[in-house]
Structure formats: C-alpha cells, structure tokens
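For reference, the chain that follows is the form predicted alone, supplied as structure tokens.
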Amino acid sequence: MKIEFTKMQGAGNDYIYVNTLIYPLPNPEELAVAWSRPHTGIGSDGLVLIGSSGKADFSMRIFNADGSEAKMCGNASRCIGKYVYEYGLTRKTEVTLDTLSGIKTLRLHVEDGKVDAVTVDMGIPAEIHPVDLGEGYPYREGIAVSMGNPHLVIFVDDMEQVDLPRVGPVLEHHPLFPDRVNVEFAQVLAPGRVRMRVWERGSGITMACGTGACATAVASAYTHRCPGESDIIMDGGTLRIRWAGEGTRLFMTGPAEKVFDGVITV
C-alpha cells in the first residue's frame, strides 16, 4: 500500500505527518520506528497522525522515534494547523485539536493564503515544583513542570558545558519520573531571553521542543528569572511564550514549515 506523507518542521522539530482520514495506519508504533530512521527511513523525530474527533475539529496522535506514544507536542500542533489549512481540510483560522493531554486551540496567522506562524493555547501548566535529584547525578536541582507531558528544567550558567548526550538519558530515566521525563537545560541570556537545549524522552536530542519551551518559560518565571513573556531560543529556532503566572493559561507562538511531500510503500 502506498502512503502519502508530508515532512514538516517547527523550529527544527521535524515529524512525518499522515492524514489518517485518507490513510489509516494500523501499526503506527512500528512505522514510527522504521520511518524515523535517518539513513534507512524518511528521517524524523517521529510520526504524527491527523484524524477526526467527536470533540474537536481534528485529532492528533504522536509517536516518538522509538515507537512510544507522546501525549502532546507543541511544535507538531502548530504544523497540524498549517497542514489542515493549506491542504484544504478547513477554512477556519481558529482550529481545535484533540490530543491525549486535552483540547488545544490553534490560532493561525495567515498571510497571502499561507500559514507562517501559529499561536497555541497550551492550557494551564501544572505540577510546578522544585526537585532534588539526589547525590550521584550530574545535576542536583531542577524544576518539574507538566505541560500535559512531564518536563524537568535545569538552569545552567554556561550551555556549552552541558554534555547533553551523556546526561540526557541518565536524567530521562531518573527514578523520580517512572514514566520518564523530557529534560531541558536553560541559560538566561537577558531579561526575556532564554537559551534552551532539550533531551526528549523517546527521541533523544532534538532541535526543539514546543512543550519543553513552554516548561522552560514557566520554570524561568517560577524562579523569578524571567517573568511574563519570554523568547525561548533553541537549536532549531525561537518560540515566543506568554504566561501570566500560576493558574493562568499559557500561549506559545512560533513557525510551522513544510519540508516536502512524499509517498512511501508499506
């Protein structure tokens, strides 16, 4: 069977997108692993399925490069907004998306018929608290944040000194997080400007992470480093995060780009 797909990226976080309204995939976990491989597959951070929903305009399912299913991805949600508008699935510029972490609202910024940016209502951040990682770990303190998926934000003075390939998998599997955790390292460059690198659970080092950028902005405000609005600068690009404080909704704005369309046989 031939499957049409679209490779898209948001701030360098790249996924394979399939419209399951046309191409239902019975084994997305296996396909995510095979297709995400950079040399023998398409190459990506994972597989995203766009489908129908009885509660929202569309649904989103995300499978990481290791086949595990994620609850939410901010970069992928923005790309879905661009996909459904530019491929004619909707004419709305405000779209609701059914995810495993709840209904998300996407506001599409359209210019000359193209979506160049998307603002996502990411909901209310939860479970924000300091954590002590204990002795024997490369870092002792961090801030835990839930954006519908778990994050651990660690502030550093010099990002260049972070050995991400070494410490990322160790912290991802920390016993404080039985379901594993996304790990963000953050360096405050100036008021409202934070440099971030990420180790995503199930994918490893990625160019960006939308929910990770949100968690970093929350942790920056929670620790009084950068309250209010922040630019989170990642390897793949920058996201603007707006959050008024505990108990309020968080809004993420950033780019969404199509890389290419393709057909693959399964």
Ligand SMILES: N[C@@H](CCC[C@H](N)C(=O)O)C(=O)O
Second form
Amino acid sequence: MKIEFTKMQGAGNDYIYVNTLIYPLPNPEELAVAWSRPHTGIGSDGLVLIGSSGKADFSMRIFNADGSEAKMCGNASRCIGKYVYEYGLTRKTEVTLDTLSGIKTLRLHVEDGKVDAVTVDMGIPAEIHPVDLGEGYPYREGIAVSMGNPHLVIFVDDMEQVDLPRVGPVLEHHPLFPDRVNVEFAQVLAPGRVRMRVWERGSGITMACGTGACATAVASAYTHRCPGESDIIMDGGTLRIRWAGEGTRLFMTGPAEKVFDGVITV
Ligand SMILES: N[C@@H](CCC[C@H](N)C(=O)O)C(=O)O
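Form predicted together with this ligand, following the form predicted alone:
Full assembly next; the chain just shown is listed first.
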C-alpha cells in the first residue's frame, strides 16, 4: 500500500505528517520508529497524524522517534496549521486542534497565500516547581514544567559546557519522572533572550522543541530571570513566547516549513 506523506519542520524540529482522513494508519508506533530512522527510513524526529475531531477543526497525534506517543507538540501544531491551510483542508486562519492535552487554537499568519508563521495558544502551563535532582547527577537543580507534556529546565552559565549526548539520557530517565521527561538546558543571554538546547524524551537531541521553548520561558519567568515576553533561541531557530505569569495562558509564535512531499510503500 502506498502512503503519501509530507516532511515538515518548525525551527528545525522535523516530523513526517500523514493525513489520516485519506490514509488511516493502524500501527503508527511501529511506523514512527521505522520511518524516523535516518539511513533506512525517511529520517525525522517522529511521526504526526492529522485527523478529524468531533470537538475541533482537526486532531493531532504525535509519536516520537522511539514510537512513544506524546500528548503535545508545539512545533508540530504550527506545522499542522500550515498543512491544513496550504493543502486546502480549510480556509480558516483561526484553526482549532484537538490534542491529547486539550484543544489548542492556532492563528495562522498568511502572506501571499502562504502560512509563514503560526501563533499557538498553548494553554496554562502547570505543575511549575523547583526540583532537587539529588546527588550523583550531573546537575542538582531544575524547574519542572508541564506544557501538557513534562519538561525539566536546567539553567547554566555556559551552554558550551553542556555535554548533551551524555547528560540528556541520564536526566530523561531520572526517577523523579516516572514517565520520562524532556530536558532543556537554558542560558539567559540578555533580558528576553534565552539560548536553549534540548534532549527530547523519545527522540534525543533535536534542533528545537516548541513545548520545550515554552517551558524554558516559563522557568525563566518563574525564577525572575526573564519575565513577560522572550525569544528562545535554539539550534534550528527562534520561537517567541508570551506569558504573563502563573495562571495565565501562554502564546508561542514561530515558523512552519514544508521540506518535501513523498510517497512510501508499506
Ligand atoms: N518536539 C516537540 C515535543 C515532542 C514530544 C516530546 N518529545 C515528548 O515526548 O513529550 C515540541 O515541539 O513540542
């Protein structure tokens, strides 16, 4: 059976997108693993399914490169906004998206018929609290944040000193996080400018993480490092995050790009 897909990226965080209204996939967990592989698959950070919903305009399911399903993905939600508009699934510029962490509203920024950026209402960040990682770990303190999925933000003075391939997997599996955790390292460069690198749960090092950028902005504000609006600068691009503080909704704005369309046989 042939399946049409679109490879898309948001700030360098790349996923394979399948319109399940046309191609329902019975085994997305296995396909995410096989298709994400760089040499023998398509190569990506994971697989995203676009579907219908009784509660919103569309639905999103997101699978990491190891096949695990996540409840939310910031970069994929922006890319879905571009996909549904540019492939003619909707003419709306305000689109609702049903995710495992609730309904998100996407505002599409359209220029000459193309979506060049999307603002996502990411909802109210939750479970924000400092964590003591304990002795025997490469870092002692972090801030836990839920953006629908779990994050651990660790502030550092010098990003160049972070050995991400070594410490990322250790912290992803820290016993404080029984469901594993996405790990962000953050360095405040100036007021409103934060450099961030990420080790994603289930995918490892990625060039950007949308929910991770949101969690980083939240942790920066929570610790009085950077209140209000901030640019989170990652290896693959920058996201602008607006958050007025605890109990308020957070808005993420950033790019969405198509890489290529393809067909794969299963
Ligand atoms: N890259 C994503 C987050 C994808 C899911 C994450 N790895 C998890 O398991 O929670 C983003 O842009 O938010």
